[in-house]
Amino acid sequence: MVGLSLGEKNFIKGGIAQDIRTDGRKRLTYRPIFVETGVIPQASGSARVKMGATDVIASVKAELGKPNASHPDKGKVSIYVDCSPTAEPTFEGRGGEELSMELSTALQRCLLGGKSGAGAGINLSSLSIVEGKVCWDIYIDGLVVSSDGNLLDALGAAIKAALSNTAVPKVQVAANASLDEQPEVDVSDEEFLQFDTTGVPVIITLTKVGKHYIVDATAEEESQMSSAVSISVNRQGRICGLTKRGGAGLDPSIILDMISVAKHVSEQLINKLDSEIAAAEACEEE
């Protein structure tokens, strides 16, 4: 919890109203973004993302599994976030557990669409190997190393970078298996397929402070918010998910305006992330 005096609170709110935030940014400007890939060698893919003083890691593990009976032609993705107590004293005990659950649920909504899979930013059909029999199970784990606000956007960026870094082994299916039998599959140790991230969105959280909303809020700015809306937008400008937190209600017209702003900001963020991921991959290969 951020403890601020009345003067500090008024300074933050007044700066946002004047479009000059305490660190000199405008309302719709991000802090410097740093990306590092391949940080966990044992994982199928991994990445570390820093947005200002917020520091998060995402790892991806791909394993063979069986599809759900309700979606036999799709693979499965599960997302879990761990908030390390070393990142923030309030993460100790139940505080960290509740935030971990909140972030995990928000990431599921923003990246995986509804229960039917409609609107999913990750193409679950591409994870199917043999319909109803074999699929890829993708396990995505996020870790909050250091917290200074905007955790959801940072985790979303780290997941996008980790998936770009993910190589899934090539699978050969035995042709002589009958329809009733579990097919034999041969997982290659040498041939890998790059995970397709063209549809994976970025998450833009618009935090409402006073009458205005800002992107990439710091912990101090978040302490003064009335509400926040997180919108996931992919490269094509399609909305993949939306989630809201904070007690204050929002007029539908304001939400529509927020979606419009998120689409505009997402273009800049996607371009910045793409260049950072490409630079990180180049450093990893050297």
Second form
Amino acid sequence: MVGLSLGEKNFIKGGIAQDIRTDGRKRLTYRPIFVETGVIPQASGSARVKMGATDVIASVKAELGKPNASHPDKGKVSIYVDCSPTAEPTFEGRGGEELSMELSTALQRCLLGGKSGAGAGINLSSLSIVEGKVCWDIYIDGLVVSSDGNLLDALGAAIKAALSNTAVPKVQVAANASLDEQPEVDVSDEEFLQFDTTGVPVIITLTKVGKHYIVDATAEEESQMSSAVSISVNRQGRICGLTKRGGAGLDPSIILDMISVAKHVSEQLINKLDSEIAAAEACEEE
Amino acid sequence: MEYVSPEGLRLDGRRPTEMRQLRAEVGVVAKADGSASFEMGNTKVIAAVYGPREVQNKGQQMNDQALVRCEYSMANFSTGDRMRKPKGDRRSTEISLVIRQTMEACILTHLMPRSQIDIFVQVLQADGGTRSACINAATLALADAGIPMRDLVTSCSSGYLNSTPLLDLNYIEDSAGGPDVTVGILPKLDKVTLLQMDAKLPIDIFENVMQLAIEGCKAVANYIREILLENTKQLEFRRGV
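Now show the form predicted together with the partner chain, given that the preceding structure was the form predicted on its own.
Everything in the complex follows now, all chains and molecules, and the chain you saw is the first one.
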């Protein structure tokens, strides 16, 4: 990114302090969000989300696999994000690995819950087919095509849209399987089960610049941040995960304030996303 | 397996000399100097160009021409079975090299000494002919970035199955084990700049197959010219001309 001059930096900070950002938005306003579903026909579900110049694609693939020995009644979900060099020349080769790992872990934390699988946004028990032997392995892959700040929110929204677009095939288990044999499963080609995404949270990133926080920061605004807190909130207003980035220390009362701001913003975001996803699905059906 | 039915229809309903549907869009990555997306049937790729800009690695700087670099990467979800390693494998490295050499031959590098031009190609969906789609997307992206070139570079693939030359193979036809000829040309100058083939073909049939691919390249070139003309009209309109 081209460096910012002192004048430009002051302009950004001053604007945020006065509630008029560089592109005219208020501090807690999101950029226009575009959602397109079904962009990858060979995946079980996919979506592309654009927030301003940030463009990300998420795809969901469901494959049959064996459950973990420690959780025989649950399926497996793995999230992996790749940063394409088309977004930033520095992502070439292995340059984007650090950011990819950071985004993947943050998303896993927000969407998959703790080690025991408790509190996951996705109901893992619904992915089990035969306890201890066969389950669905869900691979969620994110790709950052163009990056202009706020990647985590965009990826969270894309994953939510991709999951609502996902159709998992119905499976018939052969009834006469013995206990230690691998049971035969017949994967239906025609019947599908839509994923239940009411429990999937959205991620809100609050970036602190000076004394104020903004939502949906562009890359320029992110370069001026002192710290950022990403909070994932679900429809019931419950917090599902929290990540703090950035070097500056934050007063605990500020963090509590940020959490309540995030909850307030999340209602609007969830409604906006749901209507965009519904519109995208309707578009796709035409 | 029958790839061409007795009535002359291929597996996806095309005629042997029919290309897949082309769709292109310029300016898809806002931050890049130039970018484009190109679709040939189900194969979708995005190309982004950053440059000309200062050379990052001073050791590679050339005093009389620009340095052209290219990276080809495939998304995890681009192929039918999920890929574990998006880049760095041998096929990606080879294709990066091929695209770089093809584009370097047509960019007027002597006009931009001591600078660097980066071409990044990302495959979103792979259904055969990714190499060709990438070269076509890169041409559009370079034009969008305003980088001076001798001519457009367009590319198309062709093959020979069931004793019929076929244009623009998709993944199933490509994996059939028959020959796969990829051609890249400079359409106005009428010169071949890329030619690759695997498997084997008798020489007289090879001429037919290559000629078919060249025809395909020219059709792509016409389409690309239309897209660029449309894009320029849009730019004029936005400037209020």
